[in-house]
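Starting off, we have a lone chain in the form predicted on its own, written out as structure tokens.
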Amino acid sequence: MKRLERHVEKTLDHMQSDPEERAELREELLAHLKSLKEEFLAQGHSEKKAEQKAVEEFGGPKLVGNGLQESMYPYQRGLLFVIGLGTILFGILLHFVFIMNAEEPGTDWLLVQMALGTVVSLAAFNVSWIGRFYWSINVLIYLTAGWNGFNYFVVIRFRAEQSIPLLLYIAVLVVISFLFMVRNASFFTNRGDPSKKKRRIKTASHIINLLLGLAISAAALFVTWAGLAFSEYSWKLFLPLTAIVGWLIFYKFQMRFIGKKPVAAIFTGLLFVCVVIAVPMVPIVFG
């Protein structure tokens, strides 16, 4: 039986699934292989030969795994490649724009840009591993989208004929990233739910919560950028970025809460935004 189990594990290595879903798929695929083996045993084949023919009849791990991946999670790998390679390409394009304007490209900036694009592209290659952790992959895409969006402040320095195409490029990357996060979260919470109405409510809740997170991030990045641009350098200028870290931690639990109580999750998201806005005001009001 070990041969059949190994074949199932190799098949699962080509698709994303969390541990719970992976256990269910493992059981279903193994049951199918056992059924095929029993058919060949009934035809008079030896146990070893029956296992071999069952594996051949079942199909290669890569073919079956990729087929299951596309049927259960359509376009996931493709979207990851678009985001990853698109991020790398944007770094190359902006690097050349810097050179065209006789400016020194920021090596630190380019390193971050290329690192994020490379990690996302590697995630596409290893979707079976990263796909087990729905929150982690959403965080990766969220950070990539945030970084690409923050490039707005870099691009607007250039002439209109240079900045407008780059700004459109950024907008497309951010929209695709947002689409991926909504889909990925929906796959996680909608699994096994037969109600179309409830699935729509969950998806809407994911969209609203992600928009709230993007709003928090945009505000935090803008405040940090404004502080760096118009104030003397200080580590305190980076304090607004803690709101982003806080939201990412909050969102880990929010994803599961949406799966159980999608409507209530919208209000907890709004409550978190109010807390993020109110906390920095405390020293001002009571100081």
Second form
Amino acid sequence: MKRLERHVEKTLDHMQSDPEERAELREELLAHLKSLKEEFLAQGHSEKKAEQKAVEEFGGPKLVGNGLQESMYPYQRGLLFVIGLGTILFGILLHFVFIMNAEEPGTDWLLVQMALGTVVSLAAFNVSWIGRFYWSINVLIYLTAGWNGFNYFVVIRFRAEQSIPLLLYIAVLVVISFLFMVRNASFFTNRGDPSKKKRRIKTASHIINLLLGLAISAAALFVTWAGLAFSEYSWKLFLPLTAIVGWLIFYKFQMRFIGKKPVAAIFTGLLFVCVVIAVPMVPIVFG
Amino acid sequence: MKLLKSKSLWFVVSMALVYFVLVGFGESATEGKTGYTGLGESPALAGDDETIVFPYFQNDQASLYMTTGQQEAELLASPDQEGRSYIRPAISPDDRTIAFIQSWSEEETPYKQLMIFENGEERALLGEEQFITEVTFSPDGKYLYYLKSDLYTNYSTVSQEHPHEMDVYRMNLETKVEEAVTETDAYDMSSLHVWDEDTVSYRSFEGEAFEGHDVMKVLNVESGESETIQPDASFETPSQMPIFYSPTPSPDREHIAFSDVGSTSENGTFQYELFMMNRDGSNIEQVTNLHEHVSEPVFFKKSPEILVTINKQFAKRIPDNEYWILNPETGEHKEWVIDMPELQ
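With the form predicted on its own already on screen, would you show the form predicted together with the partner chain?
Following is the full complex, with the preceding chain placed first.
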């Protein structure tokens, strides 16, 4: 029996399912393997041989695990690879454009670009483990998309023949990242919900909340960039970035709330945006 | 799981190797080659209308070159210290002396020092602590007029540091005695021109912050009387108000050439064109329609033509300057192509 359980565990290692879903799958796969074993026992094979043949008939853990991953979470691993490798490739392209323009290549910039791309690619390699941390992986992709989006301010100052293709590249990367986050959040809240209508409302709520998050991020990055570009350096210039940190923390609870009350979650998302806009006004209004 | 871990490890090691290879390649490919290489703005036109002295940047460091007509440019003066540039040249009326600014930064503090080039050698006229932004000769060649800033700061946290508390000064080139021509501690001053022995003009900001506007002040040095020149109130540009950049008087002092926003590019960048107007601000005409950044007009003395600097990469990371000759009467314009010697 241990052989069958081991085989099921190896198969589950290739999937991103959370503990609850994993337990259900474990039971289902084990039942299937046991059934196969019973068939081979009935054909007159020994217990050991029946287990071996059941495992062979069932299929290798990698093949079955990857197949199940793709059928239950289609394209998620592929999208992660596209975002990760795309982020690395963008860093390399930017590096060569700097060299072509006879500018000092930004080695720190390249390091951040490659580090983010590598971490996302590692998440794709290890989607069976990291995939079950839905919020964490969305935070990783959100930060990667934000950083790639921030590159707009670097690229816009290049010549048109360099900046236009690079801007298109950034746009595609950000759109793919957004797509991944919506799908990832939807997988988190929609599993086990038989109602198609409810699933759609939840997905719509995720889209609106993530768009609000991106809007906060874009505004915070713009204000930070404008401060760095047009005024004297100070740690205070980075204060707008706290809005991004705040939203990410808020989003951890919001993700679950969307699963329970998707319509109300749209309003709480809007309320958070209002708070983010209102907080900087306090010192202005009250002197 | 073991297979995945080993894949991950190999991937991280590969990316680290790629990073170090890229950094190494970048350093070797750009060693001594970074920074802007090309023409600087504000060339000076000699009295013969055929010779210009101009700054040329090589890897962000500018030297002064001279060229006549189609001849290959000749190096006049080059800074001997790394990171310094010779910029904003002005030619004396007898064409024998060139005044210019030596510009550099040390520990993020900028320096702009008044220099002079004569008899094949350059030397400082003022100390490093004197922050001089522009220089020009008086028509008789006896005086050097220049703009001096006493404060380099940002008045607001949302603005960059700029030279402030500015005034016009002049130096008697024989006695080397310096005197203040204005005592205004102006927020901003630029485009200094000496009209005659008694009259100077400069661009300045007039009015309260966020409510004022740029004007050209014409000052009688002896009497202290001044005249304010600005475009007519009916003049409208895509910017909220006229910027009235680099106003320059014509040789007969009856017209003012200036640079202002003519249009906006697709990505929202202002495109500066050359305009001409009467001295009283009336009859404003747009001379160019190049959709570039046209600035720093210099009038020819023997023809109605104007020499301008056009930055084809305005608001971009690295400029791309060209010198063009415009004829406001015929509307013709042609590039003054500079034949540079082979640089190391």
